[in-house]
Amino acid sequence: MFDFGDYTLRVVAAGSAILGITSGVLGSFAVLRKQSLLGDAISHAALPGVALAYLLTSSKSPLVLVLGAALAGWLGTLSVRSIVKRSRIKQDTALGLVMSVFFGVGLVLLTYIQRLPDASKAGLNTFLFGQAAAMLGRDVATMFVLGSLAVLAVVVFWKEFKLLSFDPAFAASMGFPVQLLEVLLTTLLVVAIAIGLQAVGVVLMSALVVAPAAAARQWTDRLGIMVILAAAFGAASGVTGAAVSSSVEHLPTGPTIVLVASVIVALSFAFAPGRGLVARTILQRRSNRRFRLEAEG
């Protein structure tokens, strides 16, 4: 049914798998730190970075556009931190403000680019909703290098990120540079989001950050296993979504990947042992039956 002998499908599937792995690993920390909305803010904030990178360089090189997106997303994150620190505005409100302002600026810049004489060559609208089918080998290579560096950084700073996620106050008391670690972890999340904008787009990228991690959280209480499961779920979503979209005419790849990830989340919420709705229902019935037997005896 799926022709993995097709070169285009192999390229898209490989890129989607890399994106899923990177997003799953970094998204695990975002979910545990209750910063899921941060991924949405970063993805929307990255749009003006893509447009500005093109305007300044006239280049559609994936590395240039990704770096522009990462820089804008990082600046958006720093803006949120600055607003929260210097005012009485809470973090969720600050995230909404930064997300809407940056996204609005990005749309204005995209509109301006489309009016340029060479607008037909820009093709930057793909970053709005994603166009994974348009990925080339060089795009996948860029995603692989940046994604590998992000995952390697997580491995190197595993102990610090683990402590930061569960007990930042204790980490500070132990002498760890908590503020610096938070900036580093957020920067890695920015990289994970930036490399996925071309495939999934700014609108849906946050879903790919949150969904694999949320699904993995239902299956385990151990961070290491959760990160591995999230990476596996992300890769499975990417490859399956790419394969399904290639087999159905006019079916967009990015939304299909997100839908597959949503199905994995739904199945995890339903059937995961311990936390799944089915498992909890069975456990509740057993408890009720045991209570009745004890009451009758």
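Every value quoted in this text rests on a predicted model; they were computed, and no experiment measured them. Residue numbers count along the first chain shown, from 1. Think of the rigid core as the biggest set of C-alphas that the two forms share within 1.5 Å after superposition. What changes on going to the form predicted in complex with its partner chain:
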The other form holds:
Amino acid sequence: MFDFGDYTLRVVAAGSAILGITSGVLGSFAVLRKQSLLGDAISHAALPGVALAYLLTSSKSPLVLVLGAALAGWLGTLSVRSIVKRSRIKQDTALGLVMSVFFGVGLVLLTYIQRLPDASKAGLNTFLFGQAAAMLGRDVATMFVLGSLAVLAVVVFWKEFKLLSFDPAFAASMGFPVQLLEVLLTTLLVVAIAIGLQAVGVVLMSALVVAPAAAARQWTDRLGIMVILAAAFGAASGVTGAAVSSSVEHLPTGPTIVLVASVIVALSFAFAPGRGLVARTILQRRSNRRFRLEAEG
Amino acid sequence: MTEPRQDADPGGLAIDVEDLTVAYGEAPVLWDVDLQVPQGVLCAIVGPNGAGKSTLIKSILGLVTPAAGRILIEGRPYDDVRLMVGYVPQRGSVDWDFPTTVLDVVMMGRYGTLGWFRRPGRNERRLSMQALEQVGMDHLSSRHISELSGGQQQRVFIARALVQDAQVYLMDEPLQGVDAQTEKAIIELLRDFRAKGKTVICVHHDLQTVPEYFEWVMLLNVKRIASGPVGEVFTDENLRLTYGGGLAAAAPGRRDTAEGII
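Output the structure of the form predicted in complex with its partner chain; the preceding block shows the form predicted alone.
Now the full complex is given, and it begins with the chain already shown.
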């Protein structure tokens, strides 16, 4: 269907696979720690970072923009943490607050940039809804390095992250620096989101954090398998979505990727063995029938 | 600082808390609390809801930062003795739908000893299977934790504490909501601990079973009402002071829990 021999498409597919894997892996921990919405806050909060990074450096080099995005996203999560800690405002309100304020500032800055006479500004607004076709070889190289680092960190700290996600109080009682580990895990999530922003866009990036992980959870009861499956689902959504959107003109990549991810989620919710809707309905019918027979017999 | 106290057991104190005050915001949760528990006893902490029982345990474990006070475990600050201390949190404090198996949860008890980066291996697996055998759960080792009943969940937590191989155990309501058989099994294990000279401190709700299960007790309601051997301090008068005026019903011997009275 798609010509993967085409260089541009190959670059786009590779980039989308990397961002899908990274967000699938880190998204698994976000979902298990009940921080799905944090991904949304981080990605929205990253927008002003992208704009400011461009304004300050006049560069659209991927590393500069990703760094700007990551810094702003990280600042956003820091704001959420300190609001929750220092006031009576609850986590969800703090998330909503930070997300909309940062996003608002980002939109204002983007509008300002659009009015600049500089021609190099073109392409920055793809950060809203994502444009995978705009991905270049150097973008993918940056994504690969950062994504590999993030995934490698999860492998290295596997035992610690698992304990942190399941029972943080127990981890702390054994002397693990829980706050430090939390900050590290959140930072890795920020990295995962930052490298996906160009292709998927700030508005929908959080879906790629949550959807593959939620789908993967349906199929397995082991953390290791869940993380690997989430990475696979993320990569599949990324590659398929990017390929479809590159072959249709004016179809933004973000929504396409998210649509593919949604299909995977829907299939998983319906057909996964054990936790899936179909399996559970069949099980319920069977045991109802057995009980009825036993009761009658 | 560590001069011996009058009520100290010659064998030394497992827990020595002095002048502990903890506040969340404006309200003190614990006010000027002292607690001395000698080594090798089973000690219950009882008191009404909101008395600060869990907070006391968390303070001893360094999970909560006190406003004031000094805490020693086996005569030393907690940071020096972390691996000598085991913790059983409230069963409801974790998500039992987390994707992991029974054996995996028990092995987490070895993570402290393993330290950074090292993964659990054959030795951890063997110790964890032994612990599961001790709590009668070895046949369920590869089950997903969401398939467990409340009593089984508690047994898994106790097994995780077993593999910690600690000297002092702090347990937050290990008998809360478990079936009679599990309660008996857990008490047997706690008595095993005691026989090995270990110290166990439990937040406990069922006042009626205090004299049967524990020989040391602390009555707590923000302030320490009393602490010491059950025979001396577990009196009607002290219970009234702990649970409030018209609560003579709290007297031991009534088949009531503190929950039921309040």
